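Only one chain is included here, represented as structure tokens and corresponding to the form predicted on its own.
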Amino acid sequence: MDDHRIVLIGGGHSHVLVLRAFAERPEPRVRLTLVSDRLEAPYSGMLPGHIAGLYTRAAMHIDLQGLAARCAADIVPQAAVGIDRTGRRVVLADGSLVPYDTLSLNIGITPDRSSVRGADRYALALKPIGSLLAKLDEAFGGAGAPTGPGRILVVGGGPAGVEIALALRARLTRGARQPWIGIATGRGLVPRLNHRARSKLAMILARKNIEVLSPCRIDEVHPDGARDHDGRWIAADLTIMATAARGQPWLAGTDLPLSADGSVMVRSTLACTGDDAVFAAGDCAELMGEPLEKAGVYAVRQGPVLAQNLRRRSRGEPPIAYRPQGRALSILSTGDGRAVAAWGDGFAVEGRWVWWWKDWIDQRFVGGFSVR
């Protein structure tokens, strides 16, 4: 009997957990292949800390090549651009094909800049993280350099936008010049968090001279600023988009069932609603009947279930269900060695010890993939 070929596209949080699970307990008669054009996987939870200067670049990345070697997985260092579902083959950027018996997608999302004119040309996007870091270093004259734009506009008032604004304030505090930093948000500040957390973050932003422009829905981005829905002009030397994202564009050509934002529709087993041979997890997936926030905590929780279901499919066994937690803990770094934690409808705390808590969680996660 031939080996069952499991192909993983992307090195996201769910897939690194799959690779580690197969390294710790190899599956007989299974051949793993990782398709990824990046050999390091950034851990998004540590991105604001890195921008603020609290982590090195190496500290926030997982070595995919080393992890793949631990579980004897083949690694294909290319981007996937399509799926031949009839022939069960992945199409690579150079036109070559990788056959599969079971396929899993954990490829994240891409910023949706289509609704804001000029954003694709004149604004930085939070993802892919590698591109963001390179462009920030270029804008600021290198990591830790005290130079950079005099006015920075962050578009989006969710957790990502708030953390990036605070991280940039911390990074640029070292310089003699203090740039203006503003957050433009159409729906208020961190609307998914409870009132106490929102109040704490609003006070922190005010204390650090970060202006919150709300309601402020950006319609156009230019090289020297942005214009909102009401015609107001906001001068900015650097604009960063931290707004809604959507699925990778190439998924539209796969005929997989997709949600309105281009995410792959999956059942509770994380298998695609239209193809039992295809799984998806993390931000690139949407759970049918229970759409989840695009947050790393869900990708991490899905990882062990995905690993089990990939094994079970290779054995011909029925899959198990992923049950998302009702509430998720949110911890936002404030860039200065402190953090704000929020849980449910009323719990919110802030302080240095909250950062230590977040730091312990994040470093424990990334450290769990180090090559031993």
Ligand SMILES: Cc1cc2nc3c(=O)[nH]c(=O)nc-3n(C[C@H](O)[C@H](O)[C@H](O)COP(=O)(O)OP(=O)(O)OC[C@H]3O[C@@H](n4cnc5c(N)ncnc54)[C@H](O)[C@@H]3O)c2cc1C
Second form
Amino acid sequence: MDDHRIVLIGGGHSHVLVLRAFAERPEPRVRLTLVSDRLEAPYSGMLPGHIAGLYTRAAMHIDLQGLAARCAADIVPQAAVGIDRTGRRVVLADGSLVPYDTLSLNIGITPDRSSVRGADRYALALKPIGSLLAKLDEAFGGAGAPTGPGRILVVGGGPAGVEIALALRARLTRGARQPWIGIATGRGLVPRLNHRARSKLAMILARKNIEVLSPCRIDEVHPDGARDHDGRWIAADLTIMATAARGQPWLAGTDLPLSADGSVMVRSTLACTGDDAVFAAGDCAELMGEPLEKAGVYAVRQGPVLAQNLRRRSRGEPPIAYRPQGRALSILSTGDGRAVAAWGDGFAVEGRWVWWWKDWIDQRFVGGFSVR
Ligand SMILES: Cc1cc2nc3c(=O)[nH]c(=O)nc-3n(C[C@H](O)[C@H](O)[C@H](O)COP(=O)(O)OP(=O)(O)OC[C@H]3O[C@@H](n4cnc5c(N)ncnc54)[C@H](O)[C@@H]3O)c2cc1C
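Rather than the form predicted on its own that you just supplied, could I have the structure of the form predicted in complex with this ligand?
Next comes the full complex, and the chain you just saw is listed first.
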């Protein structure tokens, strides 16, 4: 009998767990292939810490090549740009094809800058993380002194926008010039977190001289600033978009059922609603009837279920269900070796020990993939 070909697209949080699961317990008669546009996967939970200077670049990356080698997976260092579902083949950027029996997508999301004029040309986006880091290095003249922008505007008041603003403040306090940093938000600060966490973060931002502009819905970005919905001009020589994101545009050409934001619709088994041979997990997937927040914690929890279901499909066994946790813990780094944790409707704590806690969780996750 031929080997069952499982092809994983993207080295996201769920897929690194799948690869590790197959390394720890190899599955007979399965051939694994990882298609990834990068050989190292950035771990976004550590991105603000890296920008703040608390982690090296290597510390926040998972070595996909090493991980693939541990489970004898082939690695194809290219971006997927399409799926020929009839012929069961993945289409790669160079036009070549990778055949599969079972396919799994864990490719994250891409910033949606379409509703803000000029954002594509003049603003930096948080993802892909590799190009964000390269552009930040360029803007600040390498990892060292802040020779760069005097006014930095972060658009978006969600956890990522707040963490990036605080991380930039921490990175730039080491230089002589203190840039103005502002957060423009149409819906207030971290609206999904509870009121205690919100007020702690508002106090920290004020203490660190980060101005919160709210309500302030940015409509246009220019090389020297941005204009909001009410016509207000905010001068900025660096604008960073930390707003909505959506599924990758090429997914629309696959004819897989997609949600309004372009994510692949999946059942509780993480199999696509329109095709049992295709699975999706993490930010690029939307659970039917139970849309989850786009957060790495869900991608991580889905990893072991996805690994089991890929195995089970290769053996012809029925899949198991993923049951999302009711509420997730959020920990936001404040860039200065402290952090704020929020849980549920009213729990929030802040301090150095909260950072140690986050650091322990993140380092344990990334460390779990290093070659031992
Ligand atoms: C600044 C910031 C801080 C955050 N902090 C946290 C946090 O503390 N906790 C938390 O839970 N969440 C956090 N998040 C959210 C978190 O980043 C995402 O929810 C998480 O990364 C989603 O994981 P994923 O596995 O779905 O995809 P990703 O981590 O985005 O991985 C997708 C991978 O697929 C690859 N890829 C993409 N397209 C293709 C293609 N076409 N072909 C091949 N490969 C491809 C990419 O290179 C990437 O490696 C943060 C986000 C940001 C921006």
